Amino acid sequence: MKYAMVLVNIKGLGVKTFSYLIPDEMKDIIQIGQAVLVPFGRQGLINAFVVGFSDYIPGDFRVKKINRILDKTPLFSLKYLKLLEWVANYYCTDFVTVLNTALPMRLIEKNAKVELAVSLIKEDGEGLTKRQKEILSLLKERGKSSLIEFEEIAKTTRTTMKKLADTGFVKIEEEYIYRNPLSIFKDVPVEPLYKLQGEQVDAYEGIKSKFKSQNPILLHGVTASGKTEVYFKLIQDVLDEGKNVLFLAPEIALASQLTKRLARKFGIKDVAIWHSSIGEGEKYDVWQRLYKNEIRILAGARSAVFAPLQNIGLIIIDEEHEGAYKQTNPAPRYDARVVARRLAQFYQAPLILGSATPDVSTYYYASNNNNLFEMKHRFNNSPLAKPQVINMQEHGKAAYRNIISKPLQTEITETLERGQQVILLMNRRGYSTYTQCKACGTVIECPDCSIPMIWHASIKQLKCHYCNKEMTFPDYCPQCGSDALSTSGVGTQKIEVLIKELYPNARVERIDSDILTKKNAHIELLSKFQRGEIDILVGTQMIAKGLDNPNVTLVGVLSADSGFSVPDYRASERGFQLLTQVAGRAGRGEFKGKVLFQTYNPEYYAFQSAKSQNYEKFFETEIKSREEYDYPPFSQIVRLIISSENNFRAEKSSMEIAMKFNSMTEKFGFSEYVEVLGPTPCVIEKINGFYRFQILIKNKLSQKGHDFISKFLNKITMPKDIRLAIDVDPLDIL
C-alpha cells in the first residue's frame, strides 16, 4: 500500500486518522499497531500509531512521509483498538486519554527521543544542544558514532551512560536488558495441581457448563473454601485447549502473591506479571512478549486488563468486590471489571468473578442469570471463626489508652504464648486522625482541602491524605491563639506504638501505604509474616484479603463500626465486606481461629450480618434498600464533579449544567427514567484548593439512557477556570 492511516497522540481528535506516505524502505516492514514518528504541523515530530493502509487519498494533497518506525513489534491489533474505543465511549472521555493509559507511552516517548537524536547525529550534530555536542564530540574522539556503539559505551561506564540517558540519546541500561519480573520467584519448584474435592468439584463442573454463557459467572465461596484451586483446574483446561488466561487481583501485593502461586503450578516460562510498579523497561518487554503470544498466563492488578494478551480463553477476577479495580483519578475513570466484561465478549471467553463477599450488583445479576455457584464450607470442613463482639460502651473505660480492650489483650497474650500469630486491623493511616483545640473546639484542617490534617508521629508532621500537604504541628490555635492543642483519634501508627508498649517482647510490624515506598516492600513484609518472623501484624484494609497464613489464629478489629458511618450508599456494603474478609484470615490451618470486633454500635444490621458471617442475610436487607431508592443494580450512576478555585463559579456552573440536562430529559420524555440529583456541595467540599459540587444522574434506561447521557456530556464546553470530572459507575459519592 502507498499510504498509512495513523492515529496521532494529540487529545481532542478522538479516533480521527491522518494519511502519511510510506517511504520505500518501510513498505516491507510497516504493520498495523506499530508506533511511528510523523511530522504534524507546528508540533514537529510526534508519536502516532498505524491503524490501516490505502492506495489513494481523496483530494489533491501534498502528503508528508512517515519519519521512522519507533519499534518493529506492533503494540496492538485492530481488535485491541476497538476495545479502547469502547472504553473511551463508555467512560465519556477522550480516546487519546485511554490510549495513554493503556500503552507504555513513557517508553515509546523515550524511543522517540532516541530516534530523533540518531537522525540529528547522522547530520553531524546539526540541531544538538551545546551539552549534547560536547558528549557527541567526546564519543567521536573514541571513534563511536552510531546508536549501537553508544549502547556499548553506556554499558562500559556508568557515568557516560547516565549522561547519555539524561540527554535523551539512549535508554537507561536496565531498560535494554530484559529482566523477567518473576525473577524473585526463580527458586520456586513446580508442583502438580491439587485434586478437587466436595464442593470444589461441584463448582468446577457447574462453571464449565456455563463456559458458553455471555454473562459473567460468579463463584461465591466463603474464605478458605478453596476457590483458587478451582481456578487453577479451569486454567489448566484452557491451556490444554491452546488458549491463554488473564487473572486479575485487586492490589499489587495480592497480584504478586498470586503470580508466585501460578509460577509454582504452571512454571515461570509461561507466566508474567503486570502492574503499575514494574519498571517501564520490564513492562515494555512483557508487552512485546504478550503481542508475540509468548505468554500463556498474565496475572496483575487492574491495569493488566489493557495488556495485549493474545487468544484469550478465560478471564478470572478474584476478590471481585474490591474497590481497587476502579480507577478514580485521573481519567479515564475505568473499572477493570467492566472492561474485562467487554474484553470477554470480544474473545467470546468466559469471565469468572470470585469472592466471599461479592458486590451486591454482581450477586444480583448472577443469581438472576442462573450463573451463581456457591461454596459454603471451608476446605476440609474446618470451621469458620465466629466473631466475638466487644461492646466498647462497656469495655472502653478499662481498655488500654481507651483503645485496646481487656478481652482483646487477653486473647493476644494467649495467642503469643502458643507461638501463633495475630492480625490487628485499623482502617486509618497515621498516628491520630485529627488535631483539635480544647479551648475553642477548632479542628486543624488542610488549608487546601476541607478535611482534618492527620498527625504522623514517624515523620513528626501533620499530613493531608488527599493532597499530601505536610505541615509542622502548630504552637498555637490559629482561631483563638490558645496552646491547648491535642491530637485525637487513632491510626495504624498509634496502634503499632501501643502494641509494642503492651508486648515489648513481640515482633510487631505495620503494613499500610505509608511504609510501602520501596519496590517490592509489600512482598518482603508479607513473606516475613508468612515465615513466622512477625508475631503481630498491624495494618489497614490491605491485610484483610489474600493472606493465607495457617499460623494466624487471632484477628482483632479495633474500630469495627467506623466504615458504616460514611455518608455513601455503599458504606454498609463496604463495611460488611471488610469485616467478613478480615475475619476469614483467622484459623485457616489446623488451629482454630478467633475473631474479635470492638464496636460502639453492635446492633447495626450490616454489623450483625458480618458477626454471623451471613452474606445472604446482608444481601436481602441491602437489596431492598437499593431498590427503594433506585441505586445500583436498579440504576446506573453517573457522577459529575464541577470544581473551581472560586466557590461561586463552581456552584453557578453546576446549576447551569443541571438545568440544561433537566430540560433535555423533559424534552425527550426521559424524566421518569433518567433522574438528576443536585447540584449539591460534595461531602468533602474542597480538595487541593478547588471547591467541589456534584450532580448525580440515575440512569434506569440501560444502554439507551447511557447513550443519551453521553451525547449530552460530549457537548459540554467548560470555561478555563472550571473543571468537569465525569465518573461513570462511581466507587463512592464523597
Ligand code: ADP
The other form holds:
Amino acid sequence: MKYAMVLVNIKGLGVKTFSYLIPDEMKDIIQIGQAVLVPFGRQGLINAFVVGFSDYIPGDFRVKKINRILDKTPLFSLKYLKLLEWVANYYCTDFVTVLNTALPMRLIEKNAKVELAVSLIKEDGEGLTKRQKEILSLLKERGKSSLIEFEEIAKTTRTTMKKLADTGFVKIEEEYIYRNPLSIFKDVPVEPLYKLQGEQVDAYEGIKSKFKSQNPILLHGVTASGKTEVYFKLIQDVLDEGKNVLFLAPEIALASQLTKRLARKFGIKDVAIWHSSIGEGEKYDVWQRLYKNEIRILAGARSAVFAPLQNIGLIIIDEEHEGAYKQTNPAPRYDARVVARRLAQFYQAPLILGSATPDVSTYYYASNNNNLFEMKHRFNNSPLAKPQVINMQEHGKAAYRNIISKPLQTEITETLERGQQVILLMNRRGYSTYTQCKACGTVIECPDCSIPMIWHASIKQLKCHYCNKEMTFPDYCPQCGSDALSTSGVGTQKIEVLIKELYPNARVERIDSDILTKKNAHIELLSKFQRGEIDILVGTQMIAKGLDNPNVTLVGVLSADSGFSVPDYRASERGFQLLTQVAGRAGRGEFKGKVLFQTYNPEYYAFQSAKSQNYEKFFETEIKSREEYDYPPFSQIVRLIISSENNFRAEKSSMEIAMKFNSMTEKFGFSEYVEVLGPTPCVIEKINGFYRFQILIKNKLSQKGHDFISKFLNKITMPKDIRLAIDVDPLDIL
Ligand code: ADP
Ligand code: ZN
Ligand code: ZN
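Taking the form predicted on its own as the starting point, write out the structure of the form predicted together with the ligand.
Then the entire complex follows, led off by the chain already shown.
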C-alpha cells in the first residue's frame, strides 16, 4: 500500500485522521496500531497512530511522508478497529468519536516511549562524572528541549538525570512513572477458591453447558446468593484453558472492590483494573501490558469494554441492569453490554450477565433462548428480609415533620440500641425539591432549564440539578411579588438534618452526588460505614448497591414511590430494581434484617412485587405492557433530540426531520415496522437554555430496520444553530 491513514490529536482540532505517504524502507514493517512520527504543519513532528492503509487518496494535494516508526509493537489490532467501526455504525456516530472514547489520549499525545521530558540549562559539565557528561552532550546534540526515550532511561540514567536536575544542569519538565495500581496488595497471599455448593453447582454447570451458545447467558440470583463465587470458578476454568477474562462492574467503586477480590483469588500479577479515572500514565501502562498479553483478568467499569484485552475467553457483566453501562453524553452513546456482546462474538467467547433484578429485555431474551439460570437463596441461607409497607396516607400526619414515620423511628431506635447499622434511602438529593409561592403558586425554575431549582441548605443556594446553576433564595416571588415563598418536598440533605435531630447521639453521614466534588469521598464514606464508624447512612441510589455489611439490619426507604411516577416507559423497572437492591442490603450476616418502605401508593404493581421480592411477578406484568405498547424488547428505540436556543427553530427542524423520515419509510415500505413518534417537546423542555424536542423511532424489524434508520440518520445535516443528538437504545425518554 502507498498511503497510511494515521490518527493525530491536535490542540483545537481534536482527534483526526490524515493520510501520509509510506517511505519504501517502512513498507515491510509498518502495521496498524503502531505509533509513528509525522510532520504536521507548523507543529513540526507529532505523534500519530496508524489506523489504515490505502493505494489511493481523493484529491491531488501533496502528501507528506511518515518520519519514523516509534514502536514496532502495535498497540491495537485490526480486529480492534473493526469493533470500533461496528460501534460507530450501531450508534449512528462517526468512527473518530468512538476512537476518542476508546483510546487513552496519552497514547496519541505523547511519544509512546517518552518517559522524561527535560531541557538543558547549563552546557559545560565541569567536575561531572563521565556518564553525566555523556548525557549533557546528548542533550546538547538534540537541542534545548529533549524527550528522553525509554531505552535511554534505564534506572541508572534516571538517577543520573535526577542528580543533574538537583545541581541545576537540566530541568525535568515532565515525568511519567509507572505505578502498579494494585501494589498495595503485594503481600496478600492467594486464597483458594471456595467449593461451590447447592444452587451454585447447578448454576455453574448450567452456564458451562451454554458456553458455546452465541447468546448472552443470564445468571439471575438474589443478592448474596454467591454469584461472584460462581463467576470465579468459571474464570478459573477459562484461565486454565489459557484464555483471558473481561469482568465489568457498573461503577468505579464496585470495580475497585471487585479487583481486590480478584487479586486475592488469582494473584495481583494477572489482574488489572481499568476505568475512566485511572491516571493517563497508568492507563498507558496497562494498555501496553494488555496488548502484550501480560494481563489475564481485566476488571473495570464501562470504558473497560474498549481496553485491548487479547484472547478473550469469557466476558462477565455484573449488575447488568445498571444504567451506568450506558453512556448518554457525550457521543458515542454506547451501552457496554451491547459492545461486550459484539466483542464476545468476535472472540467466540461466552458473555455472562448477572443480576438480582435483571433488565426486562435481558430476562426476556435469556429465558426465550434457554440461557437463564437462577439462584433463589442467599448463600448462608439468611432469609431475605420481607419489606414491610408503611402507608403514609395513614402514618403521614403523625410522622416527624410529616416525613419520618413512627414505625420507622421505632425500628431505628431499636437497631441503634443493638449496636447495628441503618441505611436510609431517599432518592433525591438536595434539601427540598421545589420552592413555591404560596400566594400565586409559581414554582421557582432554573432560568435555563425547565425544572424546579432545588434548595441546598448546606451551601445556602438554590441549585439546578441539570446545569448546576446556583442562585440565592429570592426575597420576593418573581411573578406576583409576594414574600410567601417556601420550600417543599424532601431531599437527602433534609433527611440528614431530621435524622440528626431525632438521633443526636448517632453518627450520621450522607452520600449523594453532591459530596462527589471531593475525589473518593464516596468510597471513603462507604468504607467508614463498612468498618462500623457510621451508625446511620443516608443517601440516594448510590447506597443501594454493592454494600455488603453484615451489621446492617435495617433499611428504610423514605419515599418509595418517588421513582415510579416519572413519565418514562422504564420507570417501573427502575423503581422495582432500586427497591429490591436496597432491600438486599439488610440482614446479610447472622442477624435478621428489616426493610421498611414508606409510600403513598401501596397498591402499585411494581411496588407490590418489590415488596414480595418477586421478580417473576414483576416481569409478567411488565412484559405485557411492553408488548402492548411496542416498547423494548418488542421494538428497538432510537431517540432523536433536536435542540436550539430558538424554540421555534428547534420545533421546525424536528418537524422537518419527522416528515422526511415518514415519507422515506412509506417510499421504501417500512412504515409497518418502523414507527415515528413526534416531534414532541421533551418532558424536560429546556436544559441549559436549549429548547428540546424529541422524535422517537420504534423499530420492530431488528437489524434490517436499524440499517434503514441509520442510513437515513447519516444523511441528515443540521443548520449550525440546531443540535441533533442521536441516542440508540436510550436509557430514558425524558
Ligand atoms: P453475590 O455475588 O450473589 O452477591 P457473593 O458471591 O458475594 O454473592 O457471596 C456472598 C457471600 O457468601 C460472600 O461473602 C462469599 O464469599 C460467600 N460465599 C459464596 N459462596 C461461597 C462458598 N461456596 N463457600 C464459602 N463462602 C461462599
Ligand atoms: Zn407569587
Ligand atoms: Zn439549569
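Positions refer to the first chain, counted from 1. Basically, rigid core = biggest C-alpha set you can superpose within 1.5 Å across the two forms. All figures in this text were calculated on a predicted structure; none of them were measured in a lab.
Going by which superposition fits each C-alpha best, Lys667 and Ala484 move as one rigid unit between the two forms. Treated as two rigid bodies, the chain between the two forms differs by a rotation of the smaller body against the larger of 37 degrees.
Here Leu21 exhibits a Cα shift of 3.4 Å between the two forms, evaluated on the superposed rigid core. Taking the core as reference, the Cα of Arg42 moves 8.5 angstrom between the two forms.
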